[in-house]
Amino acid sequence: MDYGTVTESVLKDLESLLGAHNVAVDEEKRRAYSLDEVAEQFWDRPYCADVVVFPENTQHVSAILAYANERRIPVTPRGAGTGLSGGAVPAYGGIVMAFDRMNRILEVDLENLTATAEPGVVTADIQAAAARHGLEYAGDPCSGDVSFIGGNVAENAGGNKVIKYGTTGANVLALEVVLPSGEVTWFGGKRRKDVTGLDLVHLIAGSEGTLGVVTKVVVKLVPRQEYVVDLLVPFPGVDEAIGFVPRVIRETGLIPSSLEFMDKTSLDLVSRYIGSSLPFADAEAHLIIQLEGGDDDVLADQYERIGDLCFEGGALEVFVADNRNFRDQLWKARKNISEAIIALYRKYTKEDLAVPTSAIPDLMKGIERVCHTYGLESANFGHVGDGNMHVNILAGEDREDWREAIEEARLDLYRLTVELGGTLSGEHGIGLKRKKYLPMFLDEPQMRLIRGIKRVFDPNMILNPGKILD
């Protein structure tokens, strides 16, 4: 694909459209806005935007896209840069469109139980706005304290509460979207049912900014549960912890709001990173089981039932985190594992595999086997309640052939995931990082449909090119 270039004339035009204060060309800023959480060492070459623009409203976004589309200049939308797939990395240079300045919560609608926000709103700020009215936005990615709601929609982010409330897409009712042509349209609305035409809301959610640019998001809110308790449950082995997971729902009839897994290596790394450890640090695996409800006595009965079941399943202990300090300590550890790996290792791959929950034991055994074959280690954690495991394959600092070893291990792991009925990514996305592996998981008819949808939305291929597909 031949793309137009960002010339001095283009820069002057962008300044005319947006104001000079919303156009940045200095190298430091361009480089900073050309990265996400995937380290530069993992790319085949440096990637850098030619210019970064900061739209302040939908009209700005529309003007940028119409201008770029006419001149075939690539445009890469960017949220907070917390992604783990290279989704916001400008694969073909051009324009990075950053949403730092579209950061307003426009409405909390108490009658329809919705909130409307611009794409640059930090997800936790939506939570806080809803909480002031006794409500909650149930989309809860682990990066929620820093990630933008627009990025969550683009990746269809998951997180800790998917088992009960679903992914980001399940909590989105409507989107204002600017198409690559510059046209502005709305998909969906505040209504809870809609089979008029196709479900374009949930086509955009998870499309990684390749089909349109989201400029407003309408999310549904639910009543905030007054009482929340977390159980921290150490197990002597990974098999016992993983094997116990299906029993939580099947034998109690309860659906936890979170059901998370952390292996010993993960906890060791995060303990070094944050400077504190959880109880039973020598256990091979820990589960976090979160329950919530409106009645303290009922909740106490529920967690006692689950606690008894944990001991039957081989748990070493059951810790009840029913106060803020313990809960904050517990979730600080869980949410910082990924950052700990980035800080403590230079040679690794971070995978985001999703399999049927019944296949998790086989996946975990396969990870151990693959790492043993190639002389590697692994740190595994994730949303075990919905089958989404974050598999981190680690190589020692002195390993010179680490790229080759990790690549072979990754391919073996992907083949196993396919055999288990799993998929390449549960919530982190395909982006630039995983696109070459997509044909291992999707057949040619599906790939052809994806290509066709891209051409319909974006015939000039200007919007986030190089992501998902070549």
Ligand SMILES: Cc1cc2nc3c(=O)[nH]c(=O)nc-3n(C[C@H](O)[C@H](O)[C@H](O)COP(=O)(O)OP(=O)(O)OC[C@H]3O[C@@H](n4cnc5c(N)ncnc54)[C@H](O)[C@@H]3O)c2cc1C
Second form
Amino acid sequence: MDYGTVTESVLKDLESLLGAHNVAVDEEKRRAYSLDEVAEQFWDRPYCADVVVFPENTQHVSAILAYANERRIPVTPRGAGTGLSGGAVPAYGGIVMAFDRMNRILEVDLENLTATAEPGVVTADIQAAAARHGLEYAGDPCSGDVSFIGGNVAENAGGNKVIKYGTTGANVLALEVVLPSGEVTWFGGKRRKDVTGLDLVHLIAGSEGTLGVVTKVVVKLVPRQEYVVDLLVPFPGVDEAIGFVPRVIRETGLIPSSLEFMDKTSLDLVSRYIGSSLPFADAEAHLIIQLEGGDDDVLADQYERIGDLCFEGGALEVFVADNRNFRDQLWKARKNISEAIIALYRKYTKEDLAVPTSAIPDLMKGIERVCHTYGLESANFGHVGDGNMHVNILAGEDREDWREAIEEARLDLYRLTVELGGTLSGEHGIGLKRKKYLPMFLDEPQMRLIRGIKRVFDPNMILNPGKILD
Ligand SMILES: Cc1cc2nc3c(=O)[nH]c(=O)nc-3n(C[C@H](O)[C@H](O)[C@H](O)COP(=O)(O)OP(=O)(O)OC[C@H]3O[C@@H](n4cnc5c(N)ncnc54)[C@H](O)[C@@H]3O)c2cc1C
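Right, the form predicted alone is done, so what does the form predicted together with this ligand look like?
What follows is the whole complex; the chain from before opens it.
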């Protein structure tokens, strides 16, 4: 694909469209805005934007896209850059469109129980705005203190509460979207039902910024539960912990708001990274089971029932985190595992496999077998209640052939995941990092449809080119 270049005259035009203060060309900024959380050593070459623009409103976004579309200049939307698939990396250079300056919560609508936000609002700020009205926005990725709502929508981010409330997409009612042509449109509305035409809201959710740019997001709010309790449950083995997961819902009739898993290696790494550990640090696996409700006594009865079941299922202990300190301590450990791996290893791959929950035990055995075959280690953690396992394959610093070994291991794991009815990514997306493996998981008719949809939205292929598809 031949793309237009960003010349001096293009820069002048961008400055007149947005104001010079919203256009950055200094190298430091261009580099900083060209990376996400995939470390640079994983790319075959460095990627760098020619210019970074900071739109302040929908009109700016529309003007940039119309201009770029006419000149076939690539545009890569960017949220907070916490993505784990290289989605915000400008694969073809050109313009990076960063949403740092579209960061207003426009409305909390108490009649319709919705909040409307610009794409650069930090996820936790929407949660806090809802909480001020006794409400909750239930989208809750572990990166929520940093990530932007626009990035969450584009990745259809999951997180800690999917088991009860669904992914980001399930919590989105409407989107204002700017098409690559510059046209502005709304998909969906403040309504809970809508079968008029096709469901374009949920086509955009998870489209990784390849079909349109999200400029406003309407999310639904739910009543905030007054009481929250987390159970920290160490198990002697991974099998016991994983095998216990389906019993929680089946045998108690309760849906926890979170059901998270950490293996021993993950806990060891994060303990080193944050400088503190959790009880029973030498247990092979820990579960975090979060319950919430409006009545303290009812909640106590529920966690006692689950606690008894944990012991029946072989738990070593059940810790009840019913105070802020303990809860913060255990979620700090859970939320920092990903960062710990980045800080402590240079040679690794972070995978994001999702399988039917009944297949998790086979997936875990497969991970062990594959790592053993190639002389690698693994650290596994994730949203086990959703069947979503963050599999981190680790190579020692002295391993010269780490790229080849990890590549073989991940191919074996992908084949196993397909056999188990699983998928390549549960929540982190395909982006630049995983696109070459997509045909292992999607058949030709599906690939053809995806290519066709991209062409309909973006015939000039200017929007986030090189992502999901080539
Ligand atoms: C420590 C850590 C924990 C994490 N935990 C989770 C987790 O629990 N669950 C989870 O799902 N993910 C998690 N992630 C991954 C990441 O945080 C999510 O994918 C998040 O949604 C990305 O948001 P962002 O604002 O950083 O987007 P970016 O990384 O900047 O961009 C992500 C994608 O969105 C596109 N995009 C951004 N803004 C827009 C827009 N306005 N319109 C159209 N496209 C746009 C970009 O082009 C790119 O393709 C985690 C990451 C880290 C580092």
